[in-house]
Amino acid sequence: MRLLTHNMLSCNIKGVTKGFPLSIEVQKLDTKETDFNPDFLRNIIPKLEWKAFHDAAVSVGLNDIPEQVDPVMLEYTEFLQKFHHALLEVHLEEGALICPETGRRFPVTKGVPNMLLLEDEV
C-alpha cells in the first residue's frame, strides 16, 4: 500500500466522527520503483491531506518530508524526487491501519488494506 493510498483511506466505523488519518504500524516495508513525473507531483499536492501525509511519511522512517509544502518547493527537483519516493515507492506490505478514535486494527497483507467492518460496526 502506497502512502498515496492511505491519504484517502479512513475508518467507517459507525458512530466514528474522527476517522482520519489511520495510524501505520509497520511490519514490513518495501520499496518498488516508479517513473518520476514531476506534473503528476505538482497536481496531487493539493489533493492530499498534507499533514496526515508528513505524519505518515514518518511513521515509516521517512523523516526527510517537510512539515508544510510551500508552492516554491514545487520547482525544486530535489525536494519533488523526495515526495515522489516518500508518496508512490514506498509500499506498506504488512502491518496495520488503526483508527485514530476507536483503535480498530485494519490488517495490511500483501500490500492490501483489509478495511471489511465487523456486522456490529456497520
Given for the second form:
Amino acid sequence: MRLLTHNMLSCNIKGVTKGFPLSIEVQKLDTKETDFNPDFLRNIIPKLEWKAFHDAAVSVGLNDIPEQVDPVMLEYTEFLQKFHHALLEVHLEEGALICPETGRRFPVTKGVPNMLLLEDEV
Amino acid sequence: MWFLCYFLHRLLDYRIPEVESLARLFLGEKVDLKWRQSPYHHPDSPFYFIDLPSEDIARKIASRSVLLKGIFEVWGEGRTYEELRVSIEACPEEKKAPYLTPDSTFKIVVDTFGKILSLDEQTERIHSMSYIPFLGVVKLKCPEHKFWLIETDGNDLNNGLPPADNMSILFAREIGVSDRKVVVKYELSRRNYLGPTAMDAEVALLMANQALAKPGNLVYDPFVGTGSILVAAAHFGAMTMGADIDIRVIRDGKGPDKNVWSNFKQYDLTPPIGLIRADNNVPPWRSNLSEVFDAIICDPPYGVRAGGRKSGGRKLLQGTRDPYKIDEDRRKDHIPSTAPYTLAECVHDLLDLAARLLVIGGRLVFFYPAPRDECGEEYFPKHPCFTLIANSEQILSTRYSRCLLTMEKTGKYTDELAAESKRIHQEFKDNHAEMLQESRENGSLHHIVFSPSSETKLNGTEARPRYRGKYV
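Condition change, the form predicted alone to the form predicted in complex with its partner chain:
Everything in the complex follows now, all chains and molecules, and the chain you saw is the first one.
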C-alpha cells in the first residue's frame, strides 16, 4: 500500500464520524520503483489531504516532506522527486491501518489493505 | 477533410464510438464529428467517411484504434473499374501530385472485403491502375506511400456479410493503420493469471479507449478481479487502482509469480498504484474525497456468469437472524459473511461512486447487461451528473446482450445528490429481502438467461437469417 492509497482511505464503520486519517502500523516496508511523472504529481497534489500525507510520511520514516505545501514548490524538481518517492514508491508490505476513533485494526498483508467490515460494523 | 475509415468487420456497434472517443482524446475537446456513407452501403458496411481536421489526427486515431483497419484519403470510388477510373481522374490534381513524384517510393495493396482474389488477379488489378501517372519507384518493403485498392463483393449471397446492392471499388492513399499486434500481445491465452470472468483483451483495450486512458491519468476499477481491464488502461500509460471484495484474487492469486502484479510485470507495465480489498457497497473512501479519478472502467458482476456479493450476512439482511456481536477473541480471524448484491443496487452504487470520485469530464465505462429487446437508451441507468456518450451492444445469446455504456461526468456532485443517494442506499438495505426475491422471479436477467425455452425449435437453417449483424 502506497501513501497515495492511504491518503484516500478512511474507516467506514457504521456510526464512525472521524475515521480519517488512519494511523499506520509498520511491520515491513518496501520500495517499489515507479516511473516519475511530474504531470501526474501536479494533478494529484490538490486532491490530497496534505497534513495526513505529511504525518503518514513521518510514520514510515520519511522526514523530508514539508508540513505545508505551496504551489511554487511544484516548479522544483527536487521537491517533486521527494514527493514522488513518498507518494508512490514507499510501500507498506505488512502492517495495519488503525482507525483514530475506534482503534479498529485493518490489516495490510502482501501490500493489500483489507478494508472489509465485519457483520456488526456495517 | 474527409477521410475513409475502413473498419474490421467485428463488434459492429463499437466501431464508431471508438473513433469518436479517440478523436476526442487527440483533439482535446468536444467536437461534433460528421460521418457519411456512400449511398449504396449498408449501415453495417466497414466503410465510413469521417470529417477530421487534419491528417495527423487521423493517423493518431488509426494507430491507437482496435477496430479500424486503417484511415485513408480516397482518390476514387466506383461500382465498376470504369467508374473508378472516371472518379480518380476527376480527383483534383493537387491532391494526387505530391504523392506521385519521381523521387518517391510506393506500393499498391489489393484488399478485398467478402471475396478472395488470387495473386494473378491481384497483379492484374494493380496493372490496370497504370493510367495513374506514378513516377516513383515501386518498393514493397517500407515504401513512402501506400495505396490501397479495396474491392468488395457484389453478389447478394452475403455469406455473413452486410448485404450490398452492388460491388464497390475504392482507391485510396493510406494515412495510418491500426496495430492489431497489441491485441495479440494481450490475448488472454497468454496471460499469466486468469479468473473465470477475465475481460477479453480486445474488449478491454476498447474500454480503455472509450475511457480516454492516457499518461498522467488515474484509472479505477472497483471490481478489479485479475486486473484484465487495468492492464489495458496501463498499456495506454494511465496509472491504475483497483478494488475487489474477494481478497484471495487480489492478494494471493495463484502464488508469488501468478497474481495481479505479475500480470503487469509480464508486459512490463506500471503495476497498479494500489489494490484494496473493499466492498463497493460500503466503500472505504474518506468522506471528503472527490474528483480524484480520471476514469472508472469496470465490468460489474451482474449475476449471469458471476454473482456480486456485498457485506452483511445473508440471513441478517433478510431479517431471519437477529443482529449479533462477534466476540472479541474471534474478531481477528473472523471471515465476514456476505450477501448477494443485486444488479440494481450494484449499478446505483457504481454511478454514485463515479459521480463523486470522477473529475468533471471524466468517463465512466462499464458493461450493462440487458435482455435483447431492452438495449435502448430508455432502459439504461441514469444519473444527473452523467451524460451518455455511447452505448454499444454486443449480443451474447438469443436472450441477452451486454451493452458497453460510456458516460461522461458533466455535472457537479452536490450535497443534495449525496443526500439522495444515501436515502436510496438505505432503501436498498431495508428492502434487501424483497429485492432479492424480485430478482429471482420472472423478469430478472438470470431468469431470462437460464429459464427453459418455451419456443418451438427453428426447423433447419431456413429461419436463420444469412446476415447476422451484431453477432459478428
